[in-house]
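The chain that follows stands alone, in the form predicted on its own, written as structure tokens.
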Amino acid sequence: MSSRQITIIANWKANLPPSEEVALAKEIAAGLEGALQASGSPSRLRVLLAPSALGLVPVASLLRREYPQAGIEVAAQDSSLSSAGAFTGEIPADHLVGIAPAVIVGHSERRRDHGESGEVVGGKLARVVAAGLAPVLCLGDNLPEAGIATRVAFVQAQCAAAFDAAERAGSSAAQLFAAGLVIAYEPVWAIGTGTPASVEIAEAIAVGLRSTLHREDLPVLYGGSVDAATAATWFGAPTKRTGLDGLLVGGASLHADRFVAIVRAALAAAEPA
């Protein structure tokens, strides 16, 4: 049985405004409360709700306030490139201490609708990292009929370009991972389409990664159309765990009852045998 830790995120995206968003963090955590209090091994699976900007302090306050023994966290969605300053509308990293401990770096929506590069998203690791948070980077490919190889390398590639524009920004690889860093694979052309990547192609590039990087510990975390149908596949049995650390997910997350499914399956895969 792996010892690794599971970790669960449930990206809310700009879905629901924060009125409903507590709402949906109170049904979450009460569905949970419980079985993450029986498991009585929190370390095993660590459970994050990432809301909208304006959810976040609401959320993170509900959690705290209410459902403390669940131990769930809040993950912002995203953080600036710029530091605290005449930034009108930016969220620097460094404003999240306190209310956040994670923040997704380069989700591949931002990438697209907002044309981060490498650098950019390689600035911002640098800047989470400075605020002493953990960063979640993003890594997708948008190649629906490429083989595994040729998969692998292109993430690769792009895990390297926002670590050498990390390090230009002045955080070493050594600085990323002593954060926490966790990597989501999340393939472009399975999102919101109802049909994943197979475990092979995310377990490969799980393997592709730890290996470029030289860090067999590395989490690495699968997301694209991830639902409570299948969570289960994605950890394998309790006794024989898959290479993947966890899920990024998105429109099943915005169901109280579908991501507490996600939720205990991936229990299932943390607890000891």
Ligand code: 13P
Given for the second form:
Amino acid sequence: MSSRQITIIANWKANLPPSEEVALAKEIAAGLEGALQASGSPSRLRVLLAPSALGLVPVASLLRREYPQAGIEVAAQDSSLSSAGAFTGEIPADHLVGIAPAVIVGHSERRRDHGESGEVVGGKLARVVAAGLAPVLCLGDNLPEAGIATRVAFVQAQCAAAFDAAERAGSSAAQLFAAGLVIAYEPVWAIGTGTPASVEIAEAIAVGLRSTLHREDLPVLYGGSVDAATAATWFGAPTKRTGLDGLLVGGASLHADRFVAIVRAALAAAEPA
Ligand code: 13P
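Go ahead and give the structure of the form predicted together with 1,3-dihydroxyacetonephosphate, now that the form predicted on its own is out.
All chains and molecules follow, beginning with the one already shown.
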């Protein structure tokens, strides 16, 4: 009796030049077109591809032009804290309108490599929401040895820091939810290591975030070393609110066959029981 929507996002990071991103998008769309159409996507399953900034426009154009029935969308990997204006090199959220309906904000690689604090992440969330786009807020601990309660408390605090900063920048929690906020739990120690977090940890984080935000229906995705072999295990409790709502996939999404297998597994797991 599962009626909840599952979201699968491919984060290609800075791995490929735009020409190769277009080729990969083509292969994925061709591999999924039939399955997504048959499933009645996007009501049950939403698939988004997040190419580099350079690949956004060509990938979005390809999907619209050649695979309109598949319903695959594009997400940006980041957007700027700045508004439109004299800010050399920046990508204001406003300028993504009509290209990417969703924007990843606060990925741990941005936090690590660009010193993005909760304040910056919250400011970006507010910009994304003001542009009418849906934020995908990444949260994650760097506590490989911690117990579940410590981990949940850390992620709740990280979430609160981002929400508080978003509020100061003009977007209330209600506005974030109304914009279609999705949270992705990506523990730093599980990204690119080949060792995902346990389902138990990811579900505890989802429950902890829904509880602290008073949102039973908050969509929470998991990311970190997701692959086809384990993709279905993340949806073990599709009818319970302890369950996860989707996956944010890095390395495996760079291979069309692996990403297509992940989406198919998620689709099967989302079948009504
Ligand atoms: P991997 O799937 O390569 O671990 O990356 C996860 C990630 O960071 C997605 O945003």
